[in-house]
Amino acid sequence: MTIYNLYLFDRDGQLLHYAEWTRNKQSGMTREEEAKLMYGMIFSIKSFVTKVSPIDLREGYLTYTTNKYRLNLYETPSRFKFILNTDVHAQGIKELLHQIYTQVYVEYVVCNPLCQLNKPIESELFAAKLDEVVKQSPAYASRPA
């Protein structure tokens, strides 16, 4: 199994980080070009799933799956959302999600009084506790060699 990136948007659309694991091929296209159009994309499912679906969906969790990967989105009741792409394998993604939400945006961007919110994320200490979570995930530990 294996985790390729992950991006983090505020209510509004803006990126406010985004990391990279295991991504083996680029889009071609600047950095902010990608955010809007993964932000479009998920804006466009999201809303298409909410009027067609035939079950209340106010968990706040949506995958995608295709048949080389899987985006999985965690919405925040604050409406921000965490986007984690990984391989069509890759389980726990939800629980992963909610941990990185409450044990490192929570803790090192909100209880942060140097951290500005609804900027992009520019701790160090973010960064590095992110890519702790994200490389002790079971997702990430049995990716393929």
The other form holds:
Amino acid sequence: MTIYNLYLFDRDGQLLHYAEWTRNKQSGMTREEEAKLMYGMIFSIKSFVTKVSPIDLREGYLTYTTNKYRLNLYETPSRFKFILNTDVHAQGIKELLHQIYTQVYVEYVVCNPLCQLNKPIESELFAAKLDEVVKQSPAYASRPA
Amino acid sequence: MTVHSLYILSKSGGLIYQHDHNIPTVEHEKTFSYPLEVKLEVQNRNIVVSYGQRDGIKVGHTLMAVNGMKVTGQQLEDGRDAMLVLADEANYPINLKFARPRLTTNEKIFQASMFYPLYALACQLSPEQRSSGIEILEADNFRMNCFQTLTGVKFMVISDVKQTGIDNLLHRVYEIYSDFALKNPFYSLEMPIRCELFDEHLKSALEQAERLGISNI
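Right, and the form predicted together with its partner chain of this protein, after the form predicted on its own?
In what comes next, the whole complex appears, and the chain from above leads the way.
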């Protein structure tokens, strides 16, 4: 099992943080362009899902799967979007994303007075903690060497 | 175990077939006193709940009837404007019926063509080499399975999260498509499928999938 990368967007679609663990294919564009494309895709998927859904949706968790990877979207009520790409079989990603939000983002960005909330995150502590939490998760740990 | 609906997209992204198999109706009726506890606003010429979820009435539900009188767009059956009726205290207590809006045919075509770039983007933004597009899209209360044939035609089935055997169903639909649409001499490619035999077989395949929900279709 593998965790590929993580995007964190704020409510205006700005890329706050990008982290990468294993990534075998680059998209061939700059990070900003890629982030815009990713946000645009997520935005469209969300509107597609709300329209096409036969019954009312309940929460902001959504995944899609291709033959190679799975994209997991976790959206907080304040519309922060956490997008984590994993392999197809990864388990417990919803809990992991919630943990990243409450234990890493809130603790090391919101509670840090030196972090501006509407700017890309520059805190090294945040990046280190994020890396730690992801590497501790079973979805990351059980990957073949 | 439910199959909600089926979409077939041509290779250029146009909707060539759509069938709603089993879509639950979500309707709530309630008598309100003045002032209204829900906030309504006009969106796309419909009256939509924008705030104040209560008694099953959710944000996004549209106003369907006032005192049993049907509402079309913003107008009541007798030609009065529904918003003006709701604003007038003299009309209270008032009975309102709200429902989750169904997609119109135009909206279905629109949504289907929206899916086409999403499928392509999923491939482009992949962190792994040689990824396909979206195969399964899953939200908390429904799942969409998509199967793309070698020729680029996409079959999409929207079903309950617990429904199993969708892969087989999709292949079965492909089979029906090749037998009854493609072999039909009056059918031209990329055009909407209007063929009775196709409809019949498709319906029975969907019903069978719902009944069995297992792999032997």
